[in-house]
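One chain comes next, on its own, written out as C-alpha cells in the form predicted on its own.
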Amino acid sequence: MSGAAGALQARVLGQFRASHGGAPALVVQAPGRVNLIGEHTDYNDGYVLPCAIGYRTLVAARPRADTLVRVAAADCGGAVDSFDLADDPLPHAAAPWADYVRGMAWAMRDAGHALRGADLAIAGDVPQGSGLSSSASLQVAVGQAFKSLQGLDALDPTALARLAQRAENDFVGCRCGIMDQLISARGVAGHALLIDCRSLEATPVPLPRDVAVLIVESRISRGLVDSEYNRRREQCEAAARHCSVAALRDLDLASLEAGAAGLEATTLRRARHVVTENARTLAAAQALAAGDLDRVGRLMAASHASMRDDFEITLPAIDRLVDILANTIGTAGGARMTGGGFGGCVVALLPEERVEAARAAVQAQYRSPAGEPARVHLCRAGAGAGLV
C-alpha cells in the first residue's frame, strides 16, 4: 500500500472510530476518473475513453439492526448526517455532500433493494470541483458499501453504476451521463475503457507501459449543477429531435450537415462537437492501442479545439494551460481539457521521460485567474470499485 493510500485508509478508520465507536465491518473504495477523450458524448449515447485513477473515495461501514443511516464525512470536519431508510419520500439533506449519500440510498431502495441501516464514515482524496468525478466516486463507493454489507451479489458493477447515475440525475439534480459512474465501477488497472454509452459495452484499451497520464488542476472550480451543463444537454437533445434521431450518436458529420436546415446556429455547433467527438474517440482508442501517440495527440488537440469553439465550455486560462503542455510534449502525445467544462482539469498523455519537463513548464508559465499555480498529478490507470 502506498503512503497516500495508507494515510487515506487511516483517516477513514479514525473518523469511523470517532463518530461511531469501535471498528467497521469492512472498508470499500471507488476511484475517480479522468477522461482521455470523448467529452459530452456520454449522454448522447456516444463513445468515451476514460480511465480510473489512483484518487479514491473510501467508505468504512458497519451494519445496524434498524433502518437508520448515520454517515460521517472526514473531509468536512467530521460532519454527521442521519436519515431513516423508512422515510418515504426520503428528504434531501442540508449539506451537498450528504445529498449524494442520500441519493444513492434512495436509488437503491427505489430499485427494490431492501436496505438495512448502517454506520458509515467517508474520506476521499479525489480533488473536488476539478472534473475528476469526485461525486460519482462518492456515490459508487456508498453503493458498494451497501452492496458489500448486505451481500447483494446480483448487483453487478454496471447495475451499480446505473443506480449511481440515477441518484445524480433524479435526486441530486445534475443530468449527467453514465461515463463517470461506469468507469468508477468497472475500471481496469493499466487500461482505459472504450465505453459505448448506449449498449454499455466496455472494451479495455491498454496504455503503453512508458506512457504517463498527467492531470493538471487549473485551480478554477466549477459546479455542474449550477453551470451550463444542463443547457448543453438540452441543446443536444434539440438537435437530435430536429434531425429525427434518437440521439446524436446516430449521426455522422455529413448527415448532420444535410439535415441542418432550420437548426439554430448555436445548437448546430453543439451537435457538431458531439458528432465529431464520437469519431475522434473511436480513432483515439485505435491509435492508443497501437501505441501511436502522435495520432493520439492530434486527436486530443482537435477535441480541445472543438470544446472551445463549438461547445464553448473551455476558458482562456484552460486554453493557455493546454497550449503550455502541448508545446512541451510536441508530437509524442497531447493535452486537452477534461471534464464537464468551465474550469477543472487538463489531461495529458506523454512519455514518462517528458513528465518533469511538462511539470516544470506548467509551474513556470501558468497561473490561474486568481494567481494560483496549477497542481500536477502523475497518475496510473487503476481498478474499479471494490473492497479494500
Contents of the next structure:
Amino acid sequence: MSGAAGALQARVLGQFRASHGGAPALVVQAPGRVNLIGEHTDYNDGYVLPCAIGYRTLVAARPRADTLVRVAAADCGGAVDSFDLADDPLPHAAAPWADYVRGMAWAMRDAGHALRGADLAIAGDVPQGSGLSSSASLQVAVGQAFKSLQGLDALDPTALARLAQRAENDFVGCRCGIMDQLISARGVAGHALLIDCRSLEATPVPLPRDVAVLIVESRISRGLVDSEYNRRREQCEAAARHCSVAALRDLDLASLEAGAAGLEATTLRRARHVVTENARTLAAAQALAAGDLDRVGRLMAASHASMRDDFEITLPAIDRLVDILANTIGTAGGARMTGGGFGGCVVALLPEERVEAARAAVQAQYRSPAGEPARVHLCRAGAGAGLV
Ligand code: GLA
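Same protein, the form predicted together with ligand GLA this time rather than the form predicted on its own?
After this comes the whole thing, all chains and molecules, with the earlier chain placed first.
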C-alpha cells in the first residue's frame, strides 16, 4: 500500500471511531477517473475512453439493527448526516455531499433492494471540483458499501454504476451520462476502458508500460457547469431528432451533413463535435493498443480543437495549458482538456522520461486567471470499486 493510500485508510478508520465508536465491519473504495478521449459522447450513446485513477473515496461501514443511516464525512470536518431508510419519499439533505449519499440509498431502494441501516464514515482524496469525478466515486463507494454489507451479489458493477447515475440524474438533479460511474465501478488496473455507452460493453485497452498519464489541474473551478452541460445535452438531442435518429451515435459526418439542412448553425456544430469525437475515440483506442502515441496525440489535439471550436466548452487559459503541454510533448503523445469543461483538468499522455520536462514547462509558463500555478498529478490507471 502506498503512503497516501495508508493515510487515507487511517483517516476513514479514525473518523469511523470518532463518530460511531469501535471499528467498521468493512472498508470499500471507489476511484475517480480521467477521460483520455470521448467527451460529451456518453449521453449521445457514443464511445468514451477513460481510466480509473489512484485517487479514491473510501467508505468504512458497519450494519445497524434499525433502518437509520448515519454517515460522517472526514473531508467536511467530521460533519454527520442521518436519515431513515423507512422515510418515503426520502428527503434531501442540507449539505450537497450528503445528498450524494442519500441519492445512492434512494436509487438502490427504488430498484427494489431492501437496504438495512448502517453507520458509515467517508474519506477521499479525489480533488473536488476539478472534473475528476469525486461525486461519482462517492456514489459508487456508498453503493459498494451497501452491496458488500448485505451481500447483494446480483448487483454487478454495471448495475451499481447505473444506480449511481440514476441517483445523480433523478435525486441530485444533474443529467450526466454513464461514463464516470461506469469507469469508477469497472476500471481495470493498467488499462483504459473503451466503453460503448449504448450497450455498456467495456473493452480494456492496455496503456503502454512506459507511457505516463499526467493530470494537470488548471485551478479554474468549473463555473456554469450544470446549466451549460444541460444546454449542450439539449442541443445534441435536438440535432438527433432533426436527423431522425435515436442518438447522435447513429450518425457519421456524411450522414450528419446530409441531414443538416434546416439545422441551426450552433446546433450543427455541437452535433459535429459529437459525431467526430466518436470516430476519434474509436481510432484512439486502436492507436493506443498499437502503441502509436504519435497518432493518439494527433487525435487528442483534434479532440481539444473540436471542444474549443464546435462544442465551445474550453476557456482561453485551458487552451493555453494544452498548448504548453503539447509543445513539450511533440509527437511522443498529446494533451487535451478532460471532463465536462469550463475549467477543471487537462490530461496528457507522454513518455515517462518527459514528465519532468512537462512539469517544468507548466510550472514556468502557466498561471490561472487568478494567478495560481497548475497542480500536476502523475497517475496510474487503477482498478474499479471493491473491498479494501
Ligand atoms: C461529466 C459527466 C459525464 C460526461 C462528461 C463529458 O463528467 O458526468 O457523464 O458527460 O462530463 O464527457
